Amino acid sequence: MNWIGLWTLTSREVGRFFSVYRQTILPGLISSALYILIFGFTLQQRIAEINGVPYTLFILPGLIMMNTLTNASSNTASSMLQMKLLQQLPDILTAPLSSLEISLAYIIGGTVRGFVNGTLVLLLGVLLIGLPVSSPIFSLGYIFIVAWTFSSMGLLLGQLADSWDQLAMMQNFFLTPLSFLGGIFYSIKMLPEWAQVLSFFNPIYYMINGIRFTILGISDSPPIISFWMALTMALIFFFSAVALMKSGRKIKL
C-alpha cells in the first residue's frame, strides 16, 4: 500500500470540499432548517405525532440521511467526472497508485463530506428542537456506513457518466425520488398495503429506517435488516467501483 500517495490524494479530496464550505456544507444546514420550519412546525398542526413521536422530531432522521447520502454521492461523482472532463485523470492513473488506493482516496473524501453534513444536521436537530438521541455511538456509526455506501455509489456513477447531463440524470431520476419515497416525511404504515410492499424494494428506506431507530428508538421494520442492507450495499458499491477503476472502462473520454 502506497500510504503517502493515498494520504496525499485523500487530503486533496477532503480539502477540496472544505475549501468551498459555503457550497458543500452550509446549504445542507440551511435546507434542513427550512424543512424543519416549513414541514415540521407547519404540518405538526395537522399531524401531531407518528408512532408516539412528535412529527417535527420524526422527520429529523430522514433529513439527516438525505443530507448524508446526497453529499457523499455528489462529492465523489462530481470529483471523478471533473477529472475526466479536464483530462486530469491520466496523471493520477500513471502515478504509483493502485486502483484500490485511488478508489479509497475518492471514497474517503466523499465519506468525510457525507459524515460531516449528517452529523451537523444531527447537532442542528439537538440544538434547534431538542432532538433526543437514544444511542449517539450507533447513530454516528450508522451515518458513517451510509456515507461510505453512497460515496462508493457516487464514484461508480462518476466513472459511468460521460457528461454533467448524464450524471444529473442519474441523480435526479434515481437518487432524489428514492430519497423522498424512503419515508423521510411519513411512516410507511400510513400508506396503502401495495405502497408498503413497494417501499421494501427501496434501499434508501432501510437507511432512513435504521437511523430513525438509533435516534428515536422506533422503526417500521426490524432495524437489524436495515443494518445488514446498509452493510451489503456498502460492500457491493465499493467493490464495484474498485473493479471498474481497475478495468479502466469509462475512465477516459
Given for the second form:
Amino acid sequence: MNWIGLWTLTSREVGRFFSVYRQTILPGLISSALYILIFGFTLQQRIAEINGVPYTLFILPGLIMMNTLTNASSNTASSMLQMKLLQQLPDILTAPLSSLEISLAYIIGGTVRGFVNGTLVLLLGVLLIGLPVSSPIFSLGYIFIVAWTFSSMGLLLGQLADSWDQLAMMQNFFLTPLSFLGGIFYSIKMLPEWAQVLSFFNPIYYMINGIRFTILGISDSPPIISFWMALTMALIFFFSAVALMKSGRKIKL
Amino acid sequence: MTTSAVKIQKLSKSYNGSEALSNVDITILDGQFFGLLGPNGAGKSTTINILTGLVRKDSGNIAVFGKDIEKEYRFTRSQIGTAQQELSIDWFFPIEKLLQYQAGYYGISPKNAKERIEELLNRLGLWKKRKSRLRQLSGGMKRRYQIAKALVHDPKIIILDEPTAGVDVELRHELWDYLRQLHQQGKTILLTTHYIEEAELLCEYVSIIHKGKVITEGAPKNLISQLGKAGITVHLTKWDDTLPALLQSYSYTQNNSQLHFTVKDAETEISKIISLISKNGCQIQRVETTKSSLEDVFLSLTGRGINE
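Would you mind generating the form predicted together with the partner chain now that we have the form predicted on its own?
After this comes the whole thing, all chains and molecules, with the earlier chain placed first.
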C-alpha cells in the first residue's frame, strides 16, 4: 500500500469540501432546520402521531439520512467529474497509486462529508426539538454505513458521467425520488398496499427505517433486516466502485 | 554499456478502429535527451500517455529501467515525472499546497517534500506566487507550475509533452536553459514537440513519428547530414569557362556569375568548393549558405512540412 499517497488524496478530498463549507455543510443544516420548522411545526398540529411519535420527531431520522446520502454522493460524484473535466485526473492516474487506493481516498472523503452532515442534523434535532436518541453509537454507525454506501455510489456516477447535466439527471431522477419515497416524511403503513410492496425494493427505505429505530425505537421494517440491507448495499457499491476504477472506463482511453 | 531508461517494443494502439500507433519501437537511454518529433496527431501524446498509464495499449511492451509498466507500475511511475500538454485547473488550493499533494501521491511526506518544493518554486520563479491559486497565474506561470509539478518527486525520467506550446520567446529560452541544466544533472528527458528548432537545439537523439509510425531515428546532426540538403551560393566577380570541369562532382546551378550548390553538409563542403574555385584564379565576391534542418529531413521522408 502507498499509505502516504492514500492519506494525501484523502486529505485533499476532505480539505476540498471543508474549504467550501458554505456550499457543503451549511446548506444541509439550513434546509433541515426549515423542514423541522415548516413541515414539523405546521403539520404536527394536523397529523396524528405516527407509531406513537410526534410528527416532528418522526421525520428527523429521515432528514438525517437524506442529508447524509445527498452529501456523501455529491461529494464523490462532483469531485470525480470535476477532476475529469479540469484535467486533474492525470496527476492521480500517473502516480504510483492503485485503483483501490484512489477509490478509497474518494470514498473516505465523501463518507466524512456525509457523516459530518448527518451528525450535525442529528445534533440540530437534539438541540432544536429535544430529539431523544436511544442508541447514539448505533445511530452514528448507521450514518457511517449510509455515508460509505452513497459515497461509493457517487464515485460510480461521477466516473460514468460525461457532463454536469448527466450527473444532475442521475441525482434528480434517481436519488432524490428514491430518498423521498423511502419514507422520510411518512410511515409506509400510510400507503396503499401496492406502494408498500414497491417500497421494499427501495434500499433507502431500509436505511431510513434502520436509523429511525436506533433513534426513536420504532421502524416499519425489522431492524435486523434494515441493518443487513444497509451493510450489503455498502459492500456492493464499494466493490463496484473499485472495479469500475480498475476498469478505467471513461477515465482511461 | 548504457542501460535503457525506456524501452518501447512493437507498441500498437487504435481508437475506434482508427490506428493511432503501429508497431512503434523506441529506446531511450539512461541520461539521454530524447525528442519525439512529429506533426500534430502523429501519435506522440498517445505514446507518452501509454507510457505514463493514462491510455491502455492494444499490444506491445514497455519497460522502464527494465521493469514492465503494468506489472510493476508503482516502481515505473515513481521514476517518471510528466508535464502534460493540457494545463490543469484547480480552484481550491494554492500552488504550494498542490505541489505538496503531488509529492504525497508519490509517497513523499509534506515534511520531506518541503525543501524540494521551495527549491522548485524559487528556481521556476514562482516563489512569490506560492499562495496563489492556479487561476490567478499567467499562462507562462501555469506552464512553469506544470514543470515544477513534474519534478516534485525528483524523478529520473522527465516527460514533457509540448512544453513550450503557446509560450513566449523569452520563457521558451528560459525553459530550454532549465531543461539543459536538468539533463546535465543526469536526468533522462523525453520531449515531444513539433517545433523543429527545439528538437535540433536540445535533443541528442530524435525519433520522427508520422501517422503512428516511427519513420526514422537518429542524432539530429546525423539525420540532417544523411537526409537533409543544404545550399551554398557563391557569387563570383566574373564567370570562368574552366569552372564546369572542376566542379563536375557537385550538383549545382549557374546563373550568370552566381553558382548555387546543393550539398548534404554545408559545413564540410564549403571550404572544398572555395578552394577549388580559388585554385583556378577565380575571385569570389561573397558566399552564402542555407542550413539544412530536421524540417528538410521530415520533408524528404513524408513529402510535407512538419507543421503543414
